[in-house]
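The chain below stands alone and is given in structure tokens; this is the form predicted on its own.
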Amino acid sequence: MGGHRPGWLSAWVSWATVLYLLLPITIILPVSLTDQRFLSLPYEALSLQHYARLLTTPAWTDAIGQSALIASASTLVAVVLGTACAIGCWRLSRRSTELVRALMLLPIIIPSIAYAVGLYRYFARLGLLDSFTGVVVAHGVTGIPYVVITVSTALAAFDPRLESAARGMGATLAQTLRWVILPRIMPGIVSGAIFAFIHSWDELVVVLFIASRRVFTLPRKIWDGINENLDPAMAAVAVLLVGMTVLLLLLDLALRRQRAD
């Protein structure tokens, strides 16, 4: 028997729950192409003043250098710890290991507020407080759990007869993982890069807790910007950030159709 296709009924609900989640999101566009100083549709003509301003601005080109930085680093702290942690808890397969792929979920799962007051009164003792490593250590926690998901998915798919065959030819652990696993679960490492690195990007309540005058992340002048004077390069810094965000996720996307082929 075939199976059950939605009516026309449920494909309208659905693209019009998509329709009023997107539709909020796309008024950005126009606001950041405003001929006026303040947060407001175009009045006159079409103006990439505000995008120009974005770019020579030295507030806004710091800002987005240190979100890129950070979200560069923490990623790839997220990558290494979330990888080794998928593929050690894949190769003990015990009752374990489930607990620890719990206790990785953790980050996402506790609310932000509760894990940055946390984080705070931590850093504290340690002196990370306002520090580029404090902020990369925070955002590569909160990733580490995107990683862990999409390796252990990739890794759910790899046959172990490959492990196997390659250490019966004579290959060291090493080698194994090199030339075995690693490339077999490669898409799912880099969808948990995307995810963990868009997380670091957009990331705003930790950055406000333990960070100050050194660190200023994109995220952290927007809400700067918002408190103090709506200034419609804040709108062209979120037509960027969403453009970002669907280029990524596109990628993801050919990613998962490719492993899937």
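For the two forms, the rigid core is made up of the largest set of C-alpha atoms that agree within 1.5 Å on superposition. Positions refer to the first chain, counted from 1. Values in this document were obtained by computation on a predicted structure and should not be read as measured data. What changes on going to the form predicted together with the partner chain:
- In this overlay on the rigid core, residue 13 has a C-alpha that sits 2 Å or more away from its partner position between these two forms.
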Contents of the next structure:
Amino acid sequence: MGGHRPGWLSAWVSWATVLYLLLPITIILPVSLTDQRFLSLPYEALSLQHYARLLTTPAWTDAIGQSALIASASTLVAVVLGTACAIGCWRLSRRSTELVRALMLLPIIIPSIAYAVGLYRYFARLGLLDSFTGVVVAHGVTGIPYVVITVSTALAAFDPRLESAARGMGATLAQTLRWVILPRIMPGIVSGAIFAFIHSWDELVVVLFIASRRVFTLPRKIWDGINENLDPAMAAVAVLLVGMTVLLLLLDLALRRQRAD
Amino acid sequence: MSGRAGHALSLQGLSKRYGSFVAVQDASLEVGSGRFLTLLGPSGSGKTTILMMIAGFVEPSEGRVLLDGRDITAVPPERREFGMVFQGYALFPHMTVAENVAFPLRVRRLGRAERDARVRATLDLVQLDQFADRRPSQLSGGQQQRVALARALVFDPALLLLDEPLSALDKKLRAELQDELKALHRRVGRTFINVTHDQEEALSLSDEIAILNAGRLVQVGAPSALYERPATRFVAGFLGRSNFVEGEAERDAGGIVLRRGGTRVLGVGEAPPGPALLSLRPEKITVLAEGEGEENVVEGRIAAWSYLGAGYAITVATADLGELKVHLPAWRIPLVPAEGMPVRLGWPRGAAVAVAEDPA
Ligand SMILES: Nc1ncnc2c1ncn2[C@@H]1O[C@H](COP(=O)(O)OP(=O)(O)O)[C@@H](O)[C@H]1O
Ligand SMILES: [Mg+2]
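Beyond the form predicted on its own, can we have the form predicted together with the partner chain?
Below, the chain from earlier opens the complete complex, with every other chain and molecule after it.
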């Protein structure tokens, strides 16, 4: 008699949460399509003028390029170091390596503002402030946890007898790594790379602290833009940022799905 | 395969301890060149541990491993040049059958042409040439097992080590592959060391069987020698079935005489005067017809029986020797069994073998 199904409340809460998460995106998308010259909803028609401007204004294309370059380079750093660390811990697999693995997750656990302040002091001494290398190092290091997590997960599912089999057939450690271990955990590495890329792609706090004039990532450019003027191009660039992230997550999902078959 | 002969392996006083737990204790063993030796024992008896010490994956706590008289105890597994079929096969799932088999050759940096030729020849040998481009997941259990064999044989290993190679297969396939494995051993002429807990497999495949119990090698010998003359109660019970008769031994010219109650059982083997044990295989006992005699005769009543198609399994309760199990081919039984029916059992002296109790 009209009684509610079990899970009624939780269903509503879930939907409200989804809505809440999606709301900012549902607002920036129409705003980015406005026909006006200021941050507003479209008045008379939808327009792509702000996207066009985004892709033709050197200041914006520069920022996009810098962000992409920094994200790619720091992904490389994170993937190499994170994979090496995960494999090292897995091979040694002692109590002390558990500690190392936990330490590697610190960048996720520590508030990024605290991390940024610390980096600022170190980088000042090392002369890395406001440099491409500095940002790549910072993003690379903070991207390591994502790679360590996904690669460790992949290694946990790796059958150790495959390694013994390879050694038994005469393979050196390098050969075993290249032909057996790496191919088996590649999905984990790719996942980790995608997350490390996304992490750098939309990171702001650290960049605010350690970069000023020369290094201008996309999130930083939006931040400055918001403070200085209310250009709708910012909404467009935000959509771009979100779009890229969603695309990468879908890629990750697709790769996982493909592997599951 | 080249004409290179197999290699001889020798284990000298091998032990392996994990903390205070002794997994293998003082195992010594000689395996002649080109022989097929099986390590047989129940689960947990230390078979895999011994095999892994031979392969070099497990470091012995004590003892040495010699190959053709050369001490290889300290040589790491990747330098021992042994072929190995792992329990569960451990095929590389991301490679095709041909790539799996080519792996040991790739590791040795063989030229492409020779590599392809050897892979093809080895796949022919195990009758898998049709499946070269499949992945292991697309093969049946029996086919995977053959890929593992091909991969272990392709580089002409000094020794082939097999850890329960047939245990993952169903019974019918197991019998088939057992024959194949035996034929393969003849063809390649290598030294094979096989591990199993299946006594039938061990009996049918091996030139020699080494029986393990709780980390100790109990007895080593040809299958028929172990079956006919088991050294201990464990061997007699594990390798086939056996009745055991306990009593007081007396020496006599033909072997031993065991006295139990009013019955004297004639047996073969050695036992010092005093408490002793005889093993008596069920298929070596017959039911005697009226007037028929034997070296040993015992009367009793049928306590239980079952029909097995090829014959009967009968349990006979006797006054002095307790219950005796008897296996009879259908054509040799002079009566139709029924519970409570009185029967006379007989067996030749050689059927009763003196065995030792196992050390605790
Ligand atoms: N790495 C290890 N650490 C502790 N105990 C082990 C280890 N490997 C094997 N054992 C123990 O040693 C005994 C023999 O094991 P194993 O050689 O694998 O037996 P089997 O192959 O005959 O079944 C078992 O009781 C097992 O639990
Ligand atoms: Mg085992």
